[in-house]
Amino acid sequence: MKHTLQQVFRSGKFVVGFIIFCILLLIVLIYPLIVTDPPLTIIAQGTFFPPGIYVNTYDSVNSPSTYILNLENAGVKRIASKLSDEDRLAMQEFLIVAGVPAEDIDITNTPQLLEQWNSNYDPSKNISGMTLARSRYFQRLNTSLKGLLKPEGEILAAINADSGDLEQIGLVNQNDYVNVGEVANVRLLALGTDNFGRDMLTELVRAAGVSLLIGLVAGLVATLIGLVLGLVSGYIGGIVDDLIMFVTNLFIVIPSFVLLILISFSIGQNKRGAFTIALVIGLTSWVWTARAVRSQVISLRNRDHVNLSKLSGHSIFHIILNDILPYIASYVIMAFILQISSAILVEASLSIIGLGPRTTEVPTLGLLMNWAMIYQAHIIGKWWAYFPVLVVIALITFSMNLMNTGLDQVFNPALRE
């Protein structure tokens, strides 16, 4: 056993796959201990908040400490963040009509664009072909730009309880800063929020854990069924072999995914839990494992050590368990790894078409993809709602396939270096 493990961990592909898988597993196990929020809790009033650090505006204004920082280009950055691409293109359109050469206008250069605008914009100037609505738009744009360029700060006011009038209670200058560490309410949304306003990172980690659990259960069920049927069919042969192969061929003729769709649909949404879906996947995915194990057993059942065990009077169960199973154990482990990977992909496929586990308890990777597609995240450019999910699915399957390839190189004489 020790020598075998040394050989396995000398395989570069297995080690890389094993490390990737262990990192994912550690994140899945440790993250819920740090962030204890339920994964389906709605924390945002809105959909698809972009990734970033969210600071409570009220608490930042009322921060116990205010710091004055004289940073270069702070005003330019502030203005640049307020000017949308549509506004910049509109400014370019007006400047060209006003006589500024198009090659002299750089809409990405905020200071230059503002200088050209201030030098050439005249609200009283009539430009032929410009509609009244367009003219009003440029006036509103110019007013907003003047508001951005004002040197004074923003006044904080509150209603006087006695007179009912607004009274100034503070002033926020343009060079006032607060330390984020001193603000009471700060929330990191590393992957933003989803279509329901839920923390996407928390959902993703929990979903990866549930999908791995589904893959593990489905892989165990499929591998055990395939192993038992393959061992019995390959060793006993005869009518037993014919009967098992008849059932196996029936499952081969009927596409497994179609069978999965029919079974999942017949179960109903309310009864489709993660464990139920895992069982369904496992009960429909054992076929190729059974056929492969049967082929291995047929090649082993007439070996000398098996015949010697027969002559010694050992039972069929003893011969299968002690004289055949150890010789195909490495193949069974590789089949188990592939079954886990395949089950995760199958669950994702089922959930994408709306036949995965129910959505009221915990998410899965497939459910996250389903929600992203329903709310058109891929169309409106909300990449954080689907791309990280694809990356996690790819990493899980990639790591398992690397481990399987590494094991194959160790145990397959034809591939051994």
Partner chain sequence: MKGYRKYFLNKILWLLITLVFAFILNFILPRMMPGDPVAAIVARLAQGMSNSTGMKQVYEQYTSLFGTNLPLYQQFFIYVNNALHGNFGISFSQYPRTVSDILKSSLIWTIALQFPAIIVGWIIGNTLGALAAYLKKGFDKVLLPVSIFISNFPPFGMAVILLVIFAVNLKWFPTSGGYGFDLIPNLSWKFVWSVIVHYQLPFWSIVLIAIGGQAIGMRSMSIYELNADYVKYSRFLGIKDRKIVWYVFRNAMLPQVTGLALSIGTMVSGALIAEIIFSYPGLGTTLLNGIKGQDYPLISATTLIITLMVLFANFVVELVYGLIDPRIKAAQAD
Contents of the next structure:
Amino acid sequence: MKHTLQQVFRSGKFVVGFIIFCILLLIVLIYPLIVTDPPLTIIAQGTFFPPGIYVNTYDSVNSPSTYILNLENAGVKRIASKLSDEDRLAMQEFLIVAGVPAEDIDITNTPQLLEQWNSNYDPSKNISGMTLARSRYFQRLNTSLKGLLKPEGEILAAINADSGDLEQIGLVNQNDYVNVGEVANVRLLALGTDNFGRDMLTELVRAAGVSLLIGLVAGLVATLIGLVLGLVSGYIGGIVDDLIMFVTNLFIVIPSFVLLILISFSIGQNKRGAFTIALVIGLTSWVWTARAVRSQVISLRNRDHVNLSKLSGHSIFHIILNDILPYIASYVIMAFILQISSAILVEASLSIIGLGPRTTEVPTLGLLMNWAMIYQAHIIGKWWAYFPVLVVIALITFSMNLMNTGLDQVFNPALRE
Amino acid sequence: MAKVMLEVKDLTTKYITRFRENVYAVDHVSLKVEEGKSLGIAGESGCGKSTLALSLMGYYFPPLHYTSGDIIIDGTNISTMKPDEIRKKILGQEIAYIPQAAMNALNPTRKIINLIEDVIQAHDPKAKKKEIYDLAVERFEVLGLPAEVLQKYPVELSGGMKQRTVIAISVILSPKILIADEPSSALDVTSQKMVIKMLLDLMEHGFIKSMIFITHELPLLYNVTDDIMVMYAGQIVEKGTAAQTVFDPLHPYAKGLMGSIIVPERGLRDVKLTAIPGVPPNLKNPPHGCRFAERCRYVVPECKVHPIEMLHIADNRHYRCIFSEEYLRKAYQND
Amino acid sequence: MKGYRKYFLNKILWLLITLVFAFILNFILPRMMPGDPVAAIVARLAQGMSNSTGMKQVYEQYTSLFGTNLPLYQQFFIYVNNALHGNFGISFSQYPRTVSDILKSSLIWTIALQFPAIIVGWIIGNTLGALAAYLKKGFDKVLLPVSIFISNFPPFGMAVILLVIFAVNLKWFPTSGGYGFDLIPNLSWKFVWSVIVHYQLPFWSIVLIAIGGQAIGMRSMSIYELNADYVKYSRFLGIKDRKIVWYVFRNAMLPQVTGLALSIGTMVSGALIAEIIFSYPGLGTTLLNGIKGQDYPLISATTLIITLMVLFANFVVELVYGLIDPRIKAAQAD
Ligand SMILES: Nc1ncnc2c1ncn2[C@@H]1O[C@H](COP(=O)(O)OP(=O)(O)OP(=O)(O)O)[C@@H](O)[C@H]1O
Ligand SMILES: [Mg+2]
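Output the form predicted together with the partner chain next; the form predicted alone has already been displayed.
In what comes next, the whole complex appears, and the chain from above leads the way.
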């Protein structure tokens, strides 16, 4: 036993898979201790906020101490954030059409460009061949350019309760800074938000946990059924074997995915919890385990040590437990690992076609994927809504299969070459 | 003086394992087989018999590698030949091989006749199918195998039939030397007898000129071969005629092995064979002195100092021990 | 040939049995489940709560067509009989189209997409696997982990990634559909070209999905065969290496053919989801629409068709296997 374990941990593939898996598991277990928000609360008004650190503007303005930093590039950066190179080229194009000689335009000279723009731009002017979208773009650009070069700060004003007049209560200068650490409300959204406005990372970690649980339950159910059927069929043989093998072969050719669809649809959206889905997946994926266990048992059935045990009058249970199970344990463990990873994939596939667990309680990796697909995150470029989910799914299944390949190489030396 | 069919001089080969360790399973082996003669090789499991058989073919592929030595077949030194030349001109034609596990030696998806076609055409691309078929039928008939076998797949043949088919295929090109690696060990007694008879028939019909027969069942060797060599841990430790090696062994290991021949029951023989106490040395790192020293009951400290040379005491009579012939004989008598 | 006939009959019998069970399962599973959609339909019908006349018509047609007021076993025979006549009722969600009409238009897309893709994936995968086993060293070191990764990458993930890279970012191919949405199916060049362009991404994502698993299987089969005793023996018979390599790959490939028969169901499921990602007008998308529209007749018919397709594909592969593995004829002859 100890020797086997040693050998297993000497297999590079197994170790890599094991490490990846343990890291995932640790994250799933530890993250909720640090970020205690419930994963499904909607925090954002709007969809798909990009990943980043969100600093509360109100708190920043009212921050107890402000700092003045005279940084050289601040102005340039500010302008660049509103006026990109693309915008400059578009402006140049417009100006030329508007009659400004091309050689007079220098798009790197911001003040001059703006001046030319201000004196030539006319929203009502229609350039032939300009689409509506383009003219809207110019209108938007024009608005955002307002006050781009002004040196003053922004005035903060409040309504005086007595007079009803707007009174200046503060001024935010261009070189005013706050220390993020002193701002009361800062929120890190490492993976942004999803279509509902939930914190994607928190949701993802929780979903990974739930999916792993689904995999575990489904894997246990499938392995258990497969093991029992395989043992019975292989050890008892005869008509029992024929019957079990008939059913097994039947379910091998009839696609289990179809059964899953029929069952999950019939159960109905309201009754489909994560646990139910796990059970259903387990119930439809035991066939390969049953077959593998059976063939192992058949090859063991007539070995000397089993015969000896029979002769000494041990019961079937005793023989199966002591003389057969230990020899097929490695196969069963390998099958179990594969079941877990395939169950996670199956859950995801089911969810994508809208037959996953009901959506109100817990997220699963499949549901996250489903939501992202429904809201077309992949087409509108909101990568954080689907890509991390794919990566997590792939890491889970990849790590488990690496472990499995490693085990296989330890237990089936022919593949070692 | 008969013609020497196979002469091997100081042949050394090694396995290079996955972990890049060298296993010298054939270490400076020399032997000679004359025309019309057969040589038996005996030794415990793992002593390198199969490796020697493979090495004698002169055609190496990983993990087995050639290190040094010469293999001379009927006057031609094949050690200097290119692998593809050996494949084309030597294998099957000059020297042939019967594997230890004949059960799986045939490609399961190829009919016997197609395999024979492949063999013959590999050496003579112009050979016609019809000629090959005629040759195969004739050869099978002479060897007492039904011609229907040719049209069958290996799965359709019984174990004994498969083994005899393998033998017939091996010698289809009438090679000069046949190397048979435990051709009978996996079979029942009747099939075993048939296989041995078949090998002897091959010599008689002139399909082969000489034979090397490897086994760990010593009684078998005594009845089948003219000479016997005993191998231990990759080295030859004793060489002589069958009668000499069996009834008058000199090396203590050979003595230990041969002790078993006197016991008549089949089961007990095997027990005795392995009954020499201890286990053979690890060939990754063999002892510097006598390799048998650890297990030898006559061991003296000098045994472990230097590698032991082969002693040549008479024509075709050798052994590898620091003790003299007389000393050993006396020691055995006192037991 | 006698051996093959026996094999053939055996497989036909098995096909028939599996077909019967496919029908039974498709019929009985929904009716056994707590949510039983059929009962729900009938209940709604009995209460006369269907608000639109169209819905009511559908339900009525459904009752008469499937005899939902008759005992279960009679319902089953009616169901089988209807199904065999291609009569699956009227779709709930796409009223007044019949289910068979919807299926007819999507089935062809699925068949044209999935079967070539699975075959191509199988061939490429096996070639790569064989090469990895034969060349070892660097090629194998790269191929094995990549294959393990790909074969464990969720099928829909592969589709999404391809879509994002080649359709959204590079804009080489369209993001969805089976042909340009502004075209009407006809045999013009423009339409055919549009179909070809739309075909590429779904096709290659299914191919990629198939490659991974096949490559791994073929690699281990080949390694196993390369170490077989007959390889060593054949070498010592002087047979050329090229011929021996051919023996090995032929023998390694045979189990892969049976493997294909067994894994076709899984591959088709993955491919259906790839269809959904690309909104390809095949059965996958039809299924998705059925689920979205709570359209029981459509779902039931689609799943049945998918099962039948898989069973037939399986059958064909088994027949091919019988032809190419010489042992089948031999073993069945006696
Ligand atoms: N492929 C290999 N790689 C490394 N070492 C090997 C390999 N094959 C055999 N050996 C080693 O070479 C030695 C000789 O093996 P060989 O098969 O020649 O023995 P043998 O005498 O034929 O035994 P048996 O009677 O069991 O057939 C053994 O110690 C074995 O461990
Ligand atoms: Mg051997």
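Numbering follows the first chain given and starts at 1. As the structure is a computational prediction, the values presented were derived from the model and not from experiment. Rigid core: the largest C-alpha set superposing within 1.5 Å between the two forms.
Participant: Taking the rigid core as reference, does the Cα of Gly181 move 2 Å or more between these two forms?
Facilitator: Gly181 C-alpha, core-superposed: shift of less than 2 Å.
Participant: With both forms fit on the core, has Asp241 moved 2 Å or more by CA between these two forms?
Facilitator: False for Asp241: its C-alpha shift is below 2 Å.
Participant: Superposing on the rigid core, does the Cα of Asp323 end up 2 Å or more away between these two forms?
Facilitator: No, the C-alpha moves less than 2 Å.
Participant: Taking the rigid core as the frame, how far in Å does the Cα of Tyr137 move between these two forms?
Facilitator: So the C-alpha of Tyr137 has moved 7.1 Å between these two forms.
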